[in-house]
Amino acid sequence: MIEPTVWDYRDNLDYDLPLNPGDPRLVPLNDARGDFSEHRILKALGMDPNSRELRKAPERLYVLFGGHRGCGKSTELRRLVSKLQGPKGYCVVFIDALSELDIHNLRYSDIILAQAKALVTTLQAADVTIEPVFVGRLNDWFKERIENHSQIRDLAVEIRAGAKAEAGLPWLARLFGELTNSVRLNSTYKEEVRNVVRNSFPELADGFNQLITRANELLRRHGVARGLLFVIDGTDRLSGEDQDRFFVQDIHQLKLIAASFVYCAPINLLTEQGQLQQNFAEVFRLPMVKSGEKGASAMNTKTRELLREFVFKRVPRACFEDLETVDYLIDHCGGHPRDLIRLLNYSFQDMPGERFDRGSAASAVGRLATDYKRLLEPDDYGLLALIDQAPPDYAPVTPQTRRLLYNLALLEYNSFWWRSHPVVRTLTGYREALAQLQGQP
């Protein structure tokens, strides 16, 4: 029998990758986060955490789930729908913006087109089935705002063509899927097909609301589900306008459909807590793992015990020269687990052997410093260092420090604590700052 080595692990350092419950990579961080409780987001859904029952699903719901990119959202929103789906529970209507849509380019608009398309696809699979009558308003949104549009007119004979005699939900998923593609994949009609949403969105909302509610009418009455979720993941990689303009000024349009929603936001959005309370009921932040204890340079020893355990179990430990090796790796990703697996894809790119050594993993964290080294400005060294030294509950809001947390040079704690990345310190500029703050020659 051939031993396997480390190139048979070579898939387990994709770190773009969120995992599904069930994956045997998985690892429970959240008793490492500090305070963050599963069981509170579950209530404010009106679910019991512990008999998994909807108790009492509420008629419109919006809720912000938030924190670091690649801090385990993804992942922990899976295993968060795997808790709220089922026929005690809801019927979870999920879509992923990252893979449905151009996050790049994104408006409340596409989302709207992507949630009635999921939803339809989400009722197809559980064999429901919608009567015409219900489906009414958005034919005849169609009708009327679409096939009667002069500039996308022939996209309206295309999808009449493709639905030949097709009628309720198959028709939906049709007139819904040639919508999203049109303004994911940039075609031509892109930008009327967002116009024409917009300038009829209270007609679309109201043919989507109607098909909303005879579809939780039906769920309940099947056996299929106590309510229905939409849940949305990717929107946190939404920067600069964008996410000021889908959060803030666009919340009310997303607003009018009668249904409960849980977004992704950036943590940067987070900061902007005032606005965010008016505009969701609920804001859960996903604290980053904790590299250690306010005022503590060390971390601590389950920190540690859970990290490594979410190291061996994407690359098992004799792949590794020692377990210094490994430590060294962890005290640099700053609690980060995306970062964590970066920098072990970095180091087998470079361990000249069979084995992570203690040279690939240090080229690992420079070319990890160098990464963030792009995306600092020169005066942003000088404020992070100020942030490292100074009390524990200094946390300035400002366009800086959003930018810097968006980017992850700033990373985010439990309690509002923050620490700059552990290999930005790495970084001569930041060094110069110190030492110029401490009054070093």
Contents of the next structure:
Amino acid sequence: MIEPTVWDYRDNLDYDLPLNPGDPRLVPLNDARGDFSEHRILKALGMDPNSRELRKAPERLYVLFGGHRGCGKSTELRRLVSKLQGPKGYCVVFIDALSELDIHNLRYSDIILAQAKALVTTLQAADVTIEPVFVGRLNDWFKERIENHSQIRDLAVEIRAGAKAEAGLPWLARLFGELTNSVRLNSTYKEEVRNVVRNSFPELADGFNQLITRANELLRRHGVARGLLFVIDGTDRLSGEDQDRFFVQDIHQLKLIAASFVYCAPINLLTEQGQLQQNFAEVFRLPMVKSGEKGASAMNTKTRELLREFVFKRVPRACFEDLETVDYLIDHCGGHPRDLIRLLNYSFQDMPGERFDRGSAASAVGRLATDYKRLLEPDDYGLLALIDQAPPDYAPVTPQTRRLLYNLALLEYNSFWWRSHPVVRTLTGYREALAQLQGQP
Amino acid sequence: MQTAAARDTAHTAAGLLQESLPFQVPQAVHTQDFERLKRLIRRPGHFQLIIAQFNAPKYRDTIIAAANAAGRNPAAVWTLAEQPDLGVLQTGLAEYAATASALHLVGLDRWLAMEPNPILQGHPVQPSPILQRLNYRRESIAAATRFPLVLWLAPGQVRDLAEQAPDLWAWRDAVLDFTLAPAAPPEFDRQSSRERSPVDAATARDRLAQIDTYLLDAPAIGSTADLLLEAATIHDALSEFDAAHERAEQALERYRALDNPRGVAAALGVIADGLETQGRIGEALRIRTDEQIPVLLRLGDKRAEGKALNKLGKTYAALGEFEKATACHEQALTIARADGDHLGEANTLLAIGRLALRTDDHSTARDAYQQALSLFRADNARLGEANTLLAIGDLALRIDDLAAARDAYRQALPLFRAGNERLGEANTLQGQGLLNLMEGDAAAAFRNFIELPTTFQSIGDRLGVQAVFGNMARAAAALGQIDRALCLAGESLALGRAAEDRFGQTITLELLVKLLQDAGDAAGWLAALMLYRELLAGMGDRRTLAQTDALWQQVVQQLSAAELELLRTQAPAHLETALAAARERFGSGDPTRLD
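Okay, that's the form predicted alone, but what's the structure of the form predicted together with the partner chain?
Below, the chain from earlier opens the complete complex, with every other chain and molecule after it.
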């Protein structure tokens, strides 16, 4: 039998893939995140956390699930879905915006089309058949708004031709599949389809709502689920203006859809008080894995054990020169799971032999620090040093701190305290700023 | 001559009487009250309480200025500060007593409007603290104010004063009315502000058939309640109000049984919309204030609440209660802004502009429309942009800025067409026709209207057909073709009756009064006038009714009670005879086609 080498674990260093429930690499990190409680989310969604039964399905609910990019949101979301899904729970319509849509150019119209497509696909998979009368309104919307629209008539012809004699859900699956594709790809029709959706949105929403109401009734009748829930992952990747437009300005359109939704949101958006809190009934944060309280010199033992397990489930202990190398990488990840994998990956690229050694780990930390350096402005160092030195309740929400949170140079831990990323603290700019703050020459 | 006639046609809202008495200050309908005001404020030396009801601040100011210009000792005008302060009110009155011979107190209406509106707050009616205090302090106010005091109040506030400050009310020397009637062609306003229509009546009817078939043996569950409500909205868009009402009531019953408050509020909204479109404003108001808004308040759905407040504002405006209408829109605007809801804000600004247009406050209308246009454009909301451009065109038409009207309509038309919004397209073409009328080109106006009945029919909008027949009649009258105009107006009236649209019928009857006068048909004219007044009375539109009082008094003086009663019973037949005679004189041609 051939002994596995470090190369056999190369695929485990891919840091962009969320883990599905049941994946052997999965390590429950929630106990190390502080006050994050899965129970609270379940209860907000009407689920009894003990019996896993949907006791009281909300009529409509809009929930934000946020945290730093790479903190494990997508993995946690998938774990959550596995707990929500079932005959006594929800029929979950899951949309991964990263794969379904163009996340770098996303509008609410795109999400609605993707939601309609995903709902229809989910119903088909559950063998639920919807009567034609509940498809009719969406069909009329297509006839009146897409087929009669001079600039996208050709697209309508293509959709009709492809559909042949399809009706009911298969027809809707094709319709919304094609429309979603047209906005995902940079097709000729992209902007015009968006305009049509935006300008006829009340009609589309009414038709969609009718379908949702009937789907809910049939899911219950057939024992598939007691409620319907849309979970949208990937919307946390929206950048600057796009995220404000999506979560603040356009949320009123999204809320015309009469169902319950969980949307993934970026951490910097969660620091916005006021409008966001008004627009979403519940906001849940997934904090970083916490090494200890702010200012503590050593990492909490339990956290270190969990993060070691996290590493060893991807790369066995034998592939490391010593445990100190593993701990060195853990100490520099800031409790950020994706950065820990990234450090492993960088280290793998730099290591001279078959094992992760201290030299390659130091090199990895240097490279990650350089990644962050590219994102920082000269005056960011002073602010980061100031925040690090201040008591835990010092967390000034400004455009600058929002940017730093978004860029991950500043990390948020449970109970809402902030600290700079450990690799940022290795940068000269930071060290100088800290020295200046401490009054050193 | 033709131009003047055309302009009158396009401008007037109250119709015949305002056309025969051109706009002036005071308006003819207010002449008697204006004379009383002048007399009353010339009696210094003792306290007199004069209550003046108004709904347009600029008109109020002009009335005050005109009354002052007529006397040697002008009355003082005290405009109260923005924030209520009753202490200041009492000391201020004492100060004025030292110097003024009479005083117009301006701004109390604003203070009262700022008090929490019980209807909007979802609470039972609470007494106004300001009115209660005035009632309590009346003796000290009277002692300090030894001169005529004119309290300027909004119409609803006068009623509140009577009910909530009965002792002060008992001291009134006069209650004068300076409220303005809506100034726009009302059916055009109604058409322009309708929100949605089916693109194609045939598709809509197919959909209705599909729903009806399904509902034959469907259970009473949530999804079927939704279908009933959808059927109601389709019937409403097709101007089939009875069917719409019946379906909405059925939906309402199911939503109530299912304990679905959101559905209940939606069904109530559809019922109120239909009633309002038909001119049953009082019933619409009751449903919105007593039933729909309390449900929305309990739900806490701010967006739906804002939308309902805008509808309520429109209802109040239809009743001439402009202060309350303004309060509703302002509250909706506050909600939309607090919520960061740009489209809600833009739609509310559009509603504010439309209200301002009705009260002839053109600068407010212009500002509101410009803000709405910017928001819609920033959001790339083309239907909203097109609707705002249409509204800007209507405003420009009203203030005789014909070039601006033409430009706005020209921009709106392709936007409506690109979105296949046929209702908006038809309304824009109607606006362009009215523009032609104002430019004195009645033939071009008529040509503009010619295709519109077909367009409105194709989307099943019977009220649209009714309105456009009325406008064609106006164009024909401007061309001097009175019989053609009577034929067209007769068609318009028949459509209004078929749809049981009392509001639309009043507009057409008002037009018929003028046309039959021009035609020299005395019996027909009298019949139309009587039917017009009866309908206004039936609708409870006392303000418009009052505008015909002077004319009606002349009629009454010349007829005995028995003759009047006979006329009352025979009026429908007399009108039919007059219209038949006009059709006969016109001949066998098609009145909608110019030779």
